[in-house]
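Have a look below at one chain only, the form predicted on its own, in C-alpha cells format.
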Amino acid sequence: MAPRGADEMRDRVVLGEFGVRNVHTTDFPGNYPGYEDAWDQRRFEETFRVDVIREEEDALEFDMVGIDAAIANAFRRILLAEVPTMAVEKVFVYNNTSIVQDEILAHRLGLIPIRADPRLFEYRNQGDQEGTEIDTLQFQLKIKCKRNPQAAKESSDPDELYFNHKVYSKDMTWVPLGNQTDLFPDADFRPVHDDILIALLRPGQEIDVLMHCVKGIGKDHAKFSPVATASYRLLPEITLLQPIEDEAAETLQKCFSPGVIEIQNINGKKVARVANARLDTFSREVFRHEGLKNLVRLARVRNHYIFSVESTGILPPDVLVSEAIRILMGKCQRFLNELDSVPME
C-alpha cells in the first residue's frame, strides 16, 4: 500500500511524468506535528540495518537502510577517495628505447593496480626519496624484444616473428627491499591482472625500469582509488493503482526492465503484477502511454540505499567496506574530540 500525505512527503521520492517530487529531506524536528523526529539512538539502532544482497570476488551489492543521504554519500566518497592502497609512485628509467615516451610509460605503470595489502605498510614520509621496507614496495620491469630465428620466412604475425614484443603487467617482478623477505615470507606482491598491455616492442628495443610503490589515497591521485565503481541508488517502488489486464498488461511489462513486471493467468485473464521493483532503472517509459500513465505510481524509498561496490582487485570488496566504516568512525571521533576541546562559556 502506497503511503499518502505526510508519510509520502517524508518517506518517498515520487517520479512524475514531468518532474520529481519530495526530493529534499524534510523530517527534521518540529516540521511535522505529531511526529517525533528528534535524534534517538535507540530508535536508530532498531531501524538501521545492512543486508548483503550479492557478494562476488570483486563485487558487492548491499542495502543500507535507515540512514540519511548525507551519511550514504559520505560513505561513498570515503570508498572512492580515502581508503588507502599501494600504487607506483616513482619510476626510475634506466633504459627505454620503445616508442612510448618515459613520461607516458611512467603514467601507465602508475595506473596498474598492485595486489598488496596497504594495512601492512606505513605512509612514506614527505621528502623521503629512498623508501624503506615498511613504506615501499619495489618492482622491476626489464625486458628486451628479439627476433624468433625459428619463424617462417613468409610469416607476418608479430606473435610468431618476435619474442617479448608485447610487454604485459605480468613482466613486473617484485624486488624485496631490506628485510621484506623476512617480514612477508608468504607474500605474493604483484599486479592484480597479468594481461595489462604496457607497451609494444620491436627487435632491439628494450625497457629497463625500477618502480617504487607507496601507500596513498584517491584524494591525492586516482591511481590510489581502491574501487572501479562505488555508487548507490534509492530502492525503487512501483505501485499499480488498479488491476491491469490482457493487452495493457503486456504493454506495461515492456515499459520496465526485464523481471520487474510479471504476467499471471487468473481466471483466463492476463493480469500484471510487480514481481521485483528492485531491478528497474526507472526510465519512465510508462508515462508515454496514455492508457497506463495514470495507473502506475513510481517512487523511491528515501532511506533505503542500494550500494554497489566493485573493487579493482587490490582488496576484496567486503574489506573495503569495513575499512570505509572504520575511517568514517574515526572522522566522527575526531569531530567529537574537537567539540570536547572547545571551552564552554
Contents of the next structure:
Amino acid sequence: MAPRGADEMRDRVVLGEFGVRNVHTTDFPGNYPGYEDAWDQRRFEETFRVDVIREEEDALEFDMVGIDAAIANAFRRILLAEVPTMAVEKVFVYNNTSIVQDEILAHRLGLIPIRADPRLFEYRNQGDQEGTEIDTLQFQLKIKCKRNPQAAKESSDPDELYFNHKVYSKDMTWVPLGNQTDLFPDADFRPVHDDILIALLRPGQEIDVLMHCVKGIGKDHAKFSPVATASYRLLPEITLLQPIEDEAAETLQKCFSPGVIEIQNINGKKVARVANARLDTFSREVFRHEGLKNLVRLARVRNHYIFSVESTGILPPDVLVSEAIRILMGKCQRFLNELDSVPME
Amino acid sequence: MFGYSLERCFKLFFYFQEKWRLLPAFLKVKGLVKQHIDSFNYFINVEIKKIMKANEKVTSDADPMWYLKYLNIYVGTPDVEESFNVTRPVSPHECRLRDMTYSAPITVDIEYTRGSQRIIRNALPIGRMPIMLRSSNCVLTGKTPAEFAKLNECPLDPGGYFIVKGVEKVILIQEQLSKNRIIVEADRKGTVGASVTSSTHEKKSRTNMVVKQGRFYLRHNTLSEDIPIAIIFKAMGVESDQEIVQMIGTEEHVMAAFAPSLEECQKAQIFTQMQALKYVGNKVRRQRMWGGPKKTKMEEARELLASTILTHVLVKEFNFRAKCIYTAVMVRRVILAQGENKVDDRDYYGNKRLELAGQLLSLLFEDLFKKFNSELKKIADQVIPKQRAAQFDVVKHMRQDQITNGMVNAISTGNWSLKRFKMDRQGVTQVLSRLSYISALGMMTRISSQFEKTRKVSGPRSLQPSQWGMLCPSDTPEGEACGLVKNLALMTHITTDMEDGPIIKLASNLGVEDVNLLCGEELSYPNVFLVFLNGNILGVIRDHQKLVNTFRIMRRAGYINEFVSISTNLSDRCVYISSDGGRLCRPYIIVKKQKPAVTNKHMEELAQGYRNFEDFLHEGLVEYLDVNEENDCNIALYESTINKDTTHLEIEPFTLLGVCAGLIPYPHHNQSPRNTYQCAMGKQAMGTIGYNQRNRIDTLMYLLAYPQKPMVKTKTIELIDFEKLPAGQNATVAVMSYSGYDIEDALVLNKASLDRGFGRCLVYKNAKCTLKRYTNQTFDKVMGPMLDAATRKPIWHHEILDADGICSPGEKVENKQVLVNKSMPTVTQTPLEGSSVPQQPQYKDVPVTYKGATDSYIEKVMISSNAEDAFLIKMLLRQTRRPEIGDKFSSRHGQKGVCGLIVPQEDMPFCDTGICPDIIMNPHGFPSRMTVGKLIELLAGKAGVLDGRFHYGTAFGGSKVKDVCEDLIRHGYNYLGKDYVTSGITGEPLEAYIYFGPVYYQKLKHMVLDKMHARARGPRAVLTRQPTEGRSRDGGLRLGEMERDCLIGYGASMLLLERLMISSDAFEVDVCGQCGLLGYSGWCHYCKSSCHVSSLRIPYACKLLFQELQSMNIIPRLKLAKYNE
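In place of the form predicted on its own, the structure of the form predicted in complex with its partner chain is requested.
Let us now look at the entire complex, which starts with that chain.
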C-alpha cells in the first residue's frame, strides 16, 4: 500500500491534474516527528542500492535508490559537463576548396566523437599552440574528389560519377605525434563512427586539414560532453484507490502506457491491477476521465532514481558513471581539504 | 435518398482533398511573379511595336522630300560587347558579378531617303533595353534546372526583376485609380460631383462635373473658370434644350434638378453652337503656341472640346455625339447620386488599376523614342540646308546612348519623370532585397500606392472588402506606409491590355445599339442598360441579362479572352465590360446546377499530367473573375455551402493570403496584428537565399549555417519552395519562466545547442575596387606588399596580400589591414600643351582597407572588368557568428525576442526522456498576444517529431488539434503537450507541467555585434569640435534635451557643465572685459590693449556662434564680472 499523510509528503512526489505536489525534499532532521532523519552512514549503507537494469554498448539504465536529489543531480550534471573527453579543438586548414566554409568545417570536425581514452592524456596548457604527445592527438583529413572515368555516360548518380565525393569521418587518419607510436603501441585512435558525413565534394575540390584533438570538458563546449544525454526520472508509482472493474478497468488500461495496467479475471469480473508502474510515461490520461480521476493516485518515489546514460561511444557508459563518481569524490576531497586548510576561529 | 447523400458525402470528402491541386497547376502557368513577366513580355513583343507605329514617321521642315520611316522594331536577347563589334550572349549572373546591365539591343528596320535615293536598312540598333529576368527574351526562359546551374542561376529564383549596373532592381507594382471611369464623389462640403481622369496614349486630363447652387458646371484645368454644363452641350452641337434634357433624363426629379442649369444658359444668352464656342473660347487658358497656323478662339474651343476634355471619348471629324452622351451620363449620375447619396467608393478595388513594369517601361520608352525622333528631326533640320559633299545620311546621326541611358537611369534611380504626362515619380524601383528567399519573393508581390504617406487618412489604408482574395490581408508594413503598401495574394493575376475591336463587334452582335445612333432619351429608359467598354459608352441594351450570360458563355468557350470581364451594376443600370490592363483577377471553379464543373476525373487527369491549368480554362471548368465581376457572382467558399444561387466555387480559401503570410502555421488562430508582424519579420529572417548564394558577391548577405525545414509546414510553404530554401530552425521550446533574464520577451538559450550549431550564421560582406585608366594615359596600379626592411617580411598592414597586391582567399583580415594595395597617379588630367610632361608618373597610395571591429575571412576574390573596361576587383569577406546575448530571434507568430541569457545544458530543465530545451520562452508572451497558432504549432510539431512526419498548419485547414493530441497520447505524452519536467539546478521536479515541444524559430538579421557601440573619447567634428554622431563614425552618446532637463530639474549643475562642455567642446578664449569681444592670445584687437583681457572656458560651439554672428554684422558682447563680487 502506498504511503499516506506525512509519509506521502516525505517520500512521494504526487502528480496532480494541474500540477505536481510535494516536489521538494523535506526530510531534514527534525522536520518530521518520529523520523530519525539525521545522517547515519550505517543506515545509508543499508538502504542505498544501485541496480543495473539494462546495459548496452553505449547506453546504461540503472536505478539509484535511497539518495537525495542534490546528489543524484550532481551525478547527472557531472556526466554532462565535467567528465573529460578528447575532441578536435584546433583545425589547421591547408587547403579547402569545398563549399563548406573553413569555420563550419572546423565546427563539424569538432563535434565528431573521437575514440580515445581521455584518461591517457593531460589537459593542454593554456596558451599552448603546438601541443605535445601527452596532451594532443593529431588527425589528418586529406581528400580530393575526382571524376570516375569508368562511370556510365548517361549516369546522373554522383556516387557513380565521382570518387570521394562524400567526406566521411572514416577519412580522418591519426598522425602520431612525437613518441605516441611507442606510447600507445596498440592504440587505434579514430572517430567513433565511420559514417558521419563531413562534407560533399565535386571533382577538383579538395580538403586538406590537420586537426589537434585535446582533452576538455563539456562545460567548455558541448563537443567534449561524453554523453549524448544523461538524465534520470523518478520511479513511477500508480495506486488504485478503489477496485476498478469491467469497462472502467479497460478504459483505465488505455490511459496508461502498455503493460502498466493489467486486467485480471476475478470471479468473472475484470479487475484492474497495477502490473508494472515503471513503464508509465505519465501521459496523465486518467485525469481526462471524470469517473476515474479520483480513483487513481499518480506519484513518483522521491529517492528512487532511474538513471539513463547514453554515451557518445567514446567511453562505455559504466566507465562514465564511475568517472563521474570519481570526479565528485575529487570535488568532495578538495572541499574537505579546503575546509581543513581554513584556520578555525 | 440515403444512398444518394452517402455517395455525395463520399464525393465531397474525396473532392475536398484534391481541389487544392489546381493551385500548383495554376502557379505553374501563372507563377507568383508572372504578372511582372507577362507585362514585360507584352511590352517588348506587342506594345513596343504599337509605340513604333504611333511614331513611325520623322520628317523635316527643311526638306519635304526627306523622311525616315520605321518599318519594324525588335528587342533582341541580352548580350555584351566583348570588343569592338564582337558581341556574345551574357548570363544574368555575369552581369551581377561584373556590375553590368543585363540588357538587349533594340533594333529597327527603317526606310529613309538619302538625297533622292530611298534606302531600306534592317536591324539598326537604336539603344539597349534592360531585360527582365525570365521574360521571353531572357536567356533563362525554357531552361532546365541543370542548365540553370550551368549559368550560376537558382532555378527557384522567381525572376521578374532587372539587373542594372550589377544591382538587382524591381519595378514595384503601382496602384492607381482606374482611368476613364466616372467617379461620383462628395467633396468636403458634402456636395456631390463627378470626375473622370481620361488617359490616352497622347494625353492625360481630368474633367470634373461640379454642382454650385444647384447648377452643373464643367471644370477642367485648361479652362480658366467653370463653365455651365448647358453651354458645353451647346458647344458640342446640342442646341435644343429639349434634347439636352432628353439625354439626361426625363424623370420628374431629374428634370427638376437640371432645370436651373438650363436657366443659367438662358441667362447667359447662349442659344447656338457658335455662341457657346465663343463663350468657351474666351475661358480657355492661354497656352504657349508652338507655331503653326493661328486659330480663332472658336476653333480653339472646338479643338479643346474634341481632344482635351474627356480625351478618352473619341471624336472623329467633330462628331460630338458620343461625348455629349458621355457628359449627359455624368450629369445624370450626379443627379441620381444626390437624391439617394450613393456615391462611388474611391477605395473600392474594382476602381483600381495596377501598373506593372511593362506599362511603366512603355511610357518611358515612348517618351525616349519621341525624344530620339525629335532629335533626329532637329539634326535633319540643321544639316540638310547646308550643302555638303556627302549627302545627309540619318543613320550616322542615330545615337544609341540616349535611349540606353534613359532606360538605365530611370531603373537605377527609380525616378520616372515624363514631361508628356506631367509624371514625376520617385521610388518606382527598389533594390531587390536578398536577405532571404522570402524577402525577395515578398518584394515581387509588393504593391505601392500613390497616396502620400504622411497624410493621416484612414480610407485608403483600411482593408477593403473588395480586396478579398486579391490582396493579402495581413502583409502590410506597420507605421507610416501601413495599408498603402500591400501585397498580392497567392492566386492573383494582373491583366494586360487587350485588343477591344473584337469585343465591340461581339457586343454589337449581341444587340448592343451604338451610341451614335441613339436620340438620347433611350439612355434613361427604365428597362434599358448602358453598356460601357473600358469606361467608354458602347451603347445600350434592352436585355442586359442575356448579354451578360451570352458574353460569359462565349468567354468560357474561349471565343474571347479569358481576362475580359463583364459585370452589371443594377443601381446605375449599366453593364461594364473591361478588357484593360492592370485589373486584379483570380480563378474560380465554375458551378453549374449546384455542382462544381471540376470533378474527380479532371483532378485525376491533372495529377497524371494529361491536363494542365490552361485546359481547365479552355474547357470552361475554371474561369478568371476580376473584382467587378466577383460582385456579380455568388461564390461558395466550400463545396458544402453551395446553394441554388451559387455560380462559382473557391479553389482554396488559404490562397487569400500572400506569400509572406503563407508561411505562418495556423494563422487563423492568431490575433491578426501578429500575422502582420510576422509578415514583416519573415523578411528579416536569415536562412538561404538561393541555390546560387555561394556564387554571389553581395554587399551584405546573411546565411544560416544549418537551416531546417519547418516541422509544421503549410501548403503555401510547399508551393513556393520555402522548404528548399528555408530560413529558420526547429527549436525545442519550453514555455516557462527561468532566471528572470527572460522578462519582456527575452529568450533563454541552451549553451550546448549553440555549441552544436543552433542559430549559427554566416555574414558576408564585399569590398570592391576598380582600376581606372585616365585621360593622360596613366592608370591605377596594384602594388605588391611592402616589406619590412629588417625581416624582409610584409609589414602587418600588408600581411594578407599576395604577391599581386590583392588579398589571398582564406586569410584572416583584421581591422585596418589592406585588402588591395592600390595606387593612383597623382596627375590624372591631360597636361596642358607646352607644359613639361613628367617622365615617370607619380603615384599615391589609395589602399582598400578592411574596417570592422571583428575579424573576417576572405572567402573569394574576383578579378574581372566592368562595362567601362576598367579592372574590377571584388572581394567577399565572411564572418561566422554564434548567437550571443542580445541577438534577435522570432517564431513565425510575430513573437520576437532577444536572447537574454545563455545557460549551460546541465542547468536546463529536462523531461523524463532527458530532453533539454533549446529555448526557454516566458509564458507571459501568450496571454496578451493571443498567438494560439504558436501553441498549436508546438503541439503539431511535437506530434510530428514523435511520428517522424511533417504536419500541416495551413490557414483554414491543417492538422486538427484533436488528431494531433491523439498522436501525443499514442506516444505516451500528455494530450495537452505539457510534460513533467525536472529542474536541472536542484534536481527536483518542477511544480508545474511545462508546455514543451518544437517550434520553428527564425534568427533575425539584427545582431548585437553590428549594433554595439560605446565611446570614452574619440573623433570630433571639425566645425564645432563636438564629438561626432553615430556608430559608424565612432560617435559619442548624446545627452539630449530631455536628459538635460532632468539634470536641471535635479540641480546637478556641475554634472551638466561636465557633460555639456568639459567632456564635449570646452575651449579657452580670451575675452576683453572692456569691449566684450573675443581677443587672441591675450590681446584685444579691438581695444588694441591687453589690460582687460581675461581667459575663460566656453563651449567651442558658443565661440563659433559669436563669430558667425559677427560675420553678419551682429556684435555679441560678453560682460565679465568676478563671480565673488
